[in-house]
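This document opens with one chain alone, in structure tokens, the form predicted on its own.
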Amino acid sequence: MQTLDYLFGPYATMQPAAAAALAVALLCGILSPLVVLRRMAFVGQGISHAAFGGVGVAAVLGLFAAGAGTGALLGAWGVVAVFCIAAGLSIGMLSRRQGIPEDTAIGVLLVASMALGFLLLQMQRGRAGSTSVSVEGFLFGQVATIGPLEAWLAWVVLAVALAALWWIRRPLLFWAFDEPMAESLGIQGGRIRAALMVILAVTVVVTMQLAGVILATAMIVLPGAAALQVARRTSTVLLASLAFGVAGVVVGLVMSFETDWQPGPNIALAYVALFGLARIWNALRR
């Protein structure tokens, strides 16, 4: 099997990718039920597409230049993260303070970020010098470029996100299930939503290399959607979402290793299949 050769063979090259994928699966599995309960799937899509604008900015700054060192790559992903956080907070500000419908705000920022990213990448390619930016890789994932640095970064992000979610767990769950009641009891929904937006934006950044900008939404939405089909208690839903998240990544990566196809679409299809099985199980149980 090619999977065993990629992971444990004499020329194993995909161990960092598998480690990063596990961290991303756990992080998305934890966030996914909240995203589904709060109907934030389209928000996640808007933030993930906004990341492409950050990629264009980082490319123009020369941070994705071929042969760039560790510091430049960290700076590049930092720029992308700041761009995603700004996009998420802008969606909240436009929808809450400016009276613009949330889906309209997401659509405006999504289109603007994607167009900006493509134009900036085109400008960078018109200059002298080479760049390591692959448009297809950022759109659909680039597992082959994940190294030990990216794997460690994914686990650091997972640890920080878990700490933040644990810190605000009580008001976050109350707000997720009943926002009007939570705000009437003094919980500041705007701050909780902003914190969730920041965590979601950082999650998108670490998910990009695995599933790409376009398919990152599948990893953020589908594990929670599948878990809510098979469970109702909060703790059970969370555990089921984690299980679906890890299973989707494992199946998708194995399919990718065995077929040499792009990993992002394989992972997305694995999640869709798991969601379909969860729906069938729910129907049979009823």
Given for the second form:
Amino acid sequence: MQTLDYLFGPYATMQPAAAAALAVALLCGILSPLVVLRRMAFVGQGISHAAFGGVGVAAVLGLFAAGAGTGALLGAWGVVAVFCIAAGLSIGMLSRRQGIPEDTAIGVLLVASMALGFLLLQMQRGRAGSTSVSVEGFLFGQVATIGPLEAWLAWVVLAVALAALWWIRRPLLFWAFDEPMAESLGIQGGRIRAALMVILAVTVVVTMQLAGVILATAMIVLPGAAALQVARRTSTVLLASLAFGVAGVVVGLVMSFETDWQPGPNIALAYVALFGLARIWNALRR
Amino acid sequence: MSPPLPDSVPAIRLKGVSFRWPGHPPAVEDVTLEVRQGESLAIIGPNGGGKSTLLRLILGELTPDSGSVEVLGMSPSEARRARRIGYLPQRSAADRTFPVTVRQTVEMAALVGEPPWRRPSAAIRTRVDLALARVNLEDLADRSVAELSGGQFQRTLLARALAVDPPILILDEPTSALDPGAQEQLGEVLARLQSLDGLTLVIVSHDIRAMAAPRSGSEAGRALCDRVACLRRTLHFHDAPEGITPQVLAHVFEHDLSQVFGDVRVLARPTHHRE
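So the form predicted on its own is up there; where is the form predicted in complex with the partner chain?
Below is the whole assembly, all chains and molecules, this chain first.
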């Protein structure tokens, strides 16, 4: 079992990755039912692809360079976070204020950010003496680069997001269930939406280290989608989503450690399998 | 709760209200209307006759081009903020696949503005229980909304509108999507809200029969609505002593409806005053 060696052996290198993965799984598990119920899966996709633009900018600024210190790395994740938050807020603004359909706004931002990120990464690679950034790693996840800093970041984001979600839980539930009526009773829908976009954006930032830009959506959408197949109450849906979230990450990471293949696709496929099982269970129950 | 207003203040008062969507002929024109506290008024009229526009003016979602709208002496938006108006829209945006129970749905409205750290107070829980009882849903309080029939879900939304204890209730085509049994149940609930709880009701409907026909059952002989107003851009009929005649209906709907409604003695009974 390589998994045990990676986690507990004398050269245990994957502890930060596993710790980060647990935080990310809990974070996605909490957020996921809301993303599914509010039909925000594609918004999550848009935000996660916007992260790639941030990766490009950070790479050109030299923040991902080998040997760059903790400060540079924090700066790099900061740039990525800014891109994600800006993408989340622009999607909302374009569709609400400019009258552009939401999926079109996402399509535009997604493509723009991916193209920009890719060009910037190529530019950075062309420079003499610069260390290259693994494009594939950012697209599909890279556990090897998850150090203690990233693990801490993931837990801090989890704590802050949980606190924020608890704080807005009542207006959030009402708004998610029935936006026009919630707004007519004085709930600030715009603020709730913005808060949710920011939480989703920082979630994407910590998720993309593990699952990559392309597959981060799997972690944000599938736990909730599976939970909604098996549960009907708010509390049980949340618990099921957390359980699916953790289960998918554990299965995916173990498969990744055993095969030494990238974690993103392994985790994504684990989630798809869990969703399939939940769907079958729901169909048989009727 | 604010102190009760003197009964002389009308629940709703419109004076010479006109509204026109840009590039269209006026949707409503020179509408003057007064609804007393505790009264129930049906607004009927053909599709596109301005019924929904009129409701949105009363709800403060639209501002009249000319004329004035007052709700309990306030502007409509003030009244809305002060929770004086409960509203049941024709098509609710509420997501019926949402994993919430009937009670949670009603609580959502009752908890608006409560600080996040405070648990629901006894007063709020009582208000939620009362709202559920008023719509006959006590027994289904813990059922998830996905398992409800259309009529039960409609009554859940009605309970949610009642959860802030509004003196005025505005309903847009409340029965249009319901089967006859569910319509009957909702009618019972609404009649009781008006007669027992003294709510002011304004109901937009194209179902003249449901609004104006004498009811059977507990409120035998009484129509759901005290008065009926017909709206086709202008308010065609209101408070006429002879009631709504087939001629008035024909004028409003541009058809001779006496065949359809011949058996209904439609009625504006003289408005009764509450003691």
